[in-house]
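Only one chain comes next, encoded as structure tokens, the form predicted on its own.
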Amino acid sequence: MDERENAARKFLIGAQNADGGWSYVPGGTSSPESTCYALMAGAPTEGACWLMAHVHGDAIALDGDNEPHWTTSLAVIALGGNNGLQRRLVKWLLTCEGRKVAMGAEVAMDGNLRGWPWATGCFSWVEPTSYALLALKLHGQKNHPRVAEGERLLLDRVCADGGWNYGNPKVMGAALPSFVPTTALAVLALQDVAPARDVVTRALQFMNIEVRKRPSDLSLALAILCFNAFGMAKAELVEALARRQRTDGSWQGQVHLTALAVLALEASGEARNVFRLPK
């Protein structure tokens, strides 16, 4: 997998802008999310500079604005080490909460939980939820009770097919279906969970299965470094992502989906899985 890997690489060297940063596609606007990706995959550490230049009080922010944005948590794990940056970062997510919300009889679970939003003020979402839980435990934040809420809150989550939708389990007395990007997340964020592992169990079957009938780029990198992080080899999604990259080296010509395929071969070669929390 190397030869693909270091194509990958050199796509997103190409695809760096000139501000140090990186769009979600080669030319445009550089943005936290891609940037952050990058910088994991092993792209240019130039792009650090430009993240830590959108450092708006202790958290991200997009250009322009000043609120706090939701990669504050990948710019936690990108950075690596543990400076004094990663701290206010790492200090802002523990202040950071979704809002409480009235639940009625139609929503089935429970508001009262907070977990993480995607905008300051608003809704927790799994998604951000899952990524401030990550960021949190791998920079030694493990028994803090914000994180315990947080993975109260997605053990609250769980759709009736065993994995995860993007917020409800279930609306107006109908159950929603789970995705496989967003169970492989929640999955990931309660890796180290041991009351949760009946939990788990069920929803690693359950992207066994769906990422195989709707495998897209981003489910089988996300897929393949969540079964990495429980030891659990599949080859054959290894196999189906390799043979979605282009011949300029990426995958859609897409510098965050490149970046995740990159850091699941890289997984599935038995090297280092960004993802996975320390035992």
Contents of the next structure:
Amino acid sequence: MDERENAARKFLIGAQNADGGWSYVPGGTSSPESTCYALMAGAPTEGACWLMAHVHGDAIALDGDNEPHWTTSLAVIALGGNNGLQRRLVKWLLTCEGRKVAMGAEVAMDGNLRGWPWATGCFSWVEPTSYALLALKLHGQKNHPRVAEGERLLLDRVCADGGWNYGNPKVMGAALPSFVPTTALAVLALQDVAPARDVVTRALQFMNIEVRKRPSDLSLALAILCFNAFGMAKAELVEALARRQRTDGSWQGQVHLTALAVLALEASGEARNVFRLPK
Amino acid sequence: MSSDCQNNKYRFSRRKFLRLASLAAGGVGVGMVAEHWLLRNRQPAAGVTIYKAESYGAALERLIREGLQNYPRVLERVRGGRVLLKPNLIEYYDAWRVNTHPSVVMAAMDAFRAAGAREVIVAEGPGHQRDTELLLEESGLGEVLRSEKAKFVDLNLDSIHPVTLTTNYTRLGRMFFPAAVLGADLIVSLPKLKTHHWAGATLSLKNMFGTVPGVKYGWPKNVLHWHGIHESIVDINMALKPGFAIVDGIEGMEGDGPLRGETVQSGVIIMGDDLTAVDATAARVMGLYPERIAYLTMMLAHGGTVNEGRIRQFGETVLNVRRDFRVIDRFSFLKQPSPWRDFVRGL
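Compare with the form predicted on its own: the form predicted in complex with the partner chain:
In what comes next, the whole complex appears, and the chain from above leads the way.
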């Protein structure tokens, strides 16, 4: 696997923009998500300077924008350490919250629970909430009340098939199906929540079936990271992900996917799992 | 004495109030009629093409090529230009029912290439799913893109740039859009003919929601709902000005669309260069009154055409292909004409 990881890292190094950041597809404008994932995958650390230059107020912002961006939680994970900047980002995460909404009967969820939104002033959704929970838990905020509320929100949004979609289990009375990537992120965010064990077990079963039925680079990489966090080796998934690598070392020519794949391959080699929470 | 005075005063005030109220109501009524009348007569002439196409195996490319001949100004923009096709690619489950069929995308691609486009790209930014690879494979569009050697741009992940909103109904002031969309010479909306449980109907204007980048606004693009679906539809379309639309109405969706409704074998392709007129015609084909769809009436103030009398029909007539699409209860009013309609018509 080292060869594959090295080829992928070469791709990442070659894809780095002159400003130090990474875009989703080489040649584009640097974006915080790709830069965070490239950093997590061990790409050159100039990316950290790009991220730091994109802190507006106490949150990450996109180029040409000054609104707080949902990738602030990813930056907390990617930058690591416990310095003044980290503390500012964590503090902002604790103040950021999704909008509360009075729900009609056709939508089966508790609109009063506060998680994290994609954009300021909006409702809370599964992916930004999962990333925020992981960032806060990895930075000593496991016992903060916002973390407990975020966990409750995820548990409130479980779909009938056992996993999670973007955060809407039912609409107009009809159950909506789950997706593997969002299920993996939610499960990773709940990996240390003992009362959620049954829900998590069911979600892992859903993922195990679904990722084989409809594999994709994104679902395979996140599922591997997720199974690994629970000590469940899935060699055939790792093989499937490895087979999908392109000759240029990338997955689909995308930075964010390639970095995720590197993290998954790394985790499968028992080196480290960036999303594994301390016991 | 004092009490009498107060009563007189009270009576006078009430009379005055009623007089003022009736004047105001009359003023509002005259204003509304005048607005309807002005909008009706101000609507520019438009042309919409309807062709019957009973199945996805039909000669779709030929139909689209023929249809394009009705729009010489569009053909001028196509020649040597970069055409961006924006299908509706929304979910992996029930993919054949909810997404624009790959055969329609392929036919459009071939027709625009044949019309002299320098490049035809397919681009979409799915609203729920970050896993675009999964959507492409499950919908069958991935296979078509490979066989046609066509470029696909995931608009959720493209480089983005801010655009000032000229209409600004959402009060967002500006919105970010993907570079691929901003750099296209012609944007072609390729929606599916469907009802929609929040907007009433989702057609070529609503389909442009998929150009809004997830990297900025998330999955789902919840900002658009908070700032008003109809308002967002108008702002996006006025910012990007898509120049052509081809509605996949071969199999439509009724009831709880855009995902959970039932398939209707509607057997049509509807196209044109005025997206408001295309959507108004598509709504009529669905048995809906387009004047009752908020975003369509909002587009009247921005050069769109809804009035049947102002839309020249090429190919089939609406009557020949009309189906009665079922709507959910909250949109039952779309099946009723506007109370002003007959009155204004008579003016």
